[in-house]
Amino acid sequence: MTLSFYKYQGTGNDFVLIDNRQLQFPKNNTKLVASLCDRKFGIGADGLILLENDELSDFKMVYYNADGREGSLCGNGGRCTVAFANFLGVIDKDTVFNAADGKHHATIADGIVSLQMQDVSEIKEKPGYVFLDTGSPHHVQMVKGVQDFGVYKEGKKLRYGLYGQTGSNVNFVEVLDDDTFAVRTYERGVEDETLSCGTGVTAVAIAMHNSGKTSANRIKVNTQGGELHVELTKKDGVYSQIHLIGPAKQVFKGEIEC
């Protein structure tokens, strides 16, 4: 089988994007997905995304982790899928699409995608960390000197040791300014640090706001792959109107024999 694909990245979080509106991709072939994401023997990516038709929205996003298993919401992947849908002519500048956690509204202009995330009402403040779900589960922990922190070692330890086989993504955060934070993330499914994680950035912004580390309603989060912004509103303990904002770029397109 000859497979046509596109490679996208959002602040260094990279994905294989496939137009699957004709439903030709073998969706249950986890080994194929993993091999396509393999950086040594395949295309190389943090995940693979199928764009499909959807009866209730403009399109459906189906996300797979690099290990080949279908995953929960990927924020940067969602932003890249919006850019891909725009490139294909499926949408113009405004869209509603379906993902693993339900419908999302998004806009795209000049390569910048603003993705509205689901409301967040449950935030668990624990001694030394915060846990919340922003479409995917996230552990958020403050550290000093995040650039020199052992993200892989400590992230893996927490991902399995604290959260078991199901696991959680693990974010290590440092305050840079009143409305600016730096984060490095260990992602489950990739089982390594990624240059950026959209749901992680969203979780960090909410956790920092909820714990009083910032009072800003537009928060800047610096990842290893670039800068993202999160806009949010809090009312009666519920975070709503949450938008993950940043660039999404097509890197190249190609074909591969599977």
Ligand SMILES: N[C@H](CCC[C@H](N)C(=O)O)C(=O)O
Given for the second form:
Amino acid sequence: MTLSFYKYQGTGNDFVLIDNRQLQFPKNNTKLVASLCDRKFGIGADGLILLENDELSDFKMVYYNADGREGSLCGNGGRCTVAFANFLGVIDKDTVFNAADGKHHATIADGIVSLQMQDVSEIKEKPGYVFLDTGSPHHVQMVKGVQDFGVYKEGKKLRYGLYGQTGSNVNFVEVLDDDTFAVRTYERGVEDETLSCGTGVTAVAIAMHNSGKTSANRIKVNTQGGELHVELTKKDGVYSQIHLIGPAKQVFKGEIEC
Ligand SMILES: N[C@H](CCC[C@H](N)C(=O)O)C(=O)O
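Could you give the coordinates for the form predicted together with the named molecule, as opposed to the form predicted on its own above?
Next comes the full complex, and the chain you just saw is listed first.
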């Protein structure tokens, strides 16, 4: 089979995107998805995303981690899928689409995508870290000198040690300013550090606001792959109006025999 695909990246979190509106992609073939994401023997990506028709919204996004298994919400992937839908002419500048954790509103202008995330009301404060789910599960831990931190080693230990087989994404964060943070993420399902993790950046912004490290409602989070912003509102202990904002770019398109 000849498979047409597009490669997108959002602050260095990269994805294979496929227009699957005709439902031709073999969705249960975990090995195929993993092989397409393989950086030596395939296209190479942190994940693979199918854009499909949806009866109740503009489109549906189906996300697979690089291990080939269907994943939870991918924030950067969601932003890239909005850019892809705009490129295909499925949407113009404003959309509501369906993802693993339900419906999302998003806008796109000049290559910048603003993705509304689901409200967050449950934030588990633990000794030395915070756990919360922003569409995917996230462990958020403050460190000094995040650029020199052993993200892979420590991230893997926590992902399997503390969170078992189901796992969690693991974010190590450092305060840079009263509204700016740096984060590095060990990503579940990629089982490595990624250059950026959108649901992770969102979790970091909420955790930093909730613990009083910032009182800003627009928070800048520096990832290894670039800058993202998170806008949020806290009312009666619930975070809402959460928007993950940043670039989403088409890198190349191609065909692959598989
Ligand atoms: N690996 C994550 C899903 C993708 C998260 C990340 N790529 C993002 O941008 O949110 C998980 O299995 O929970």
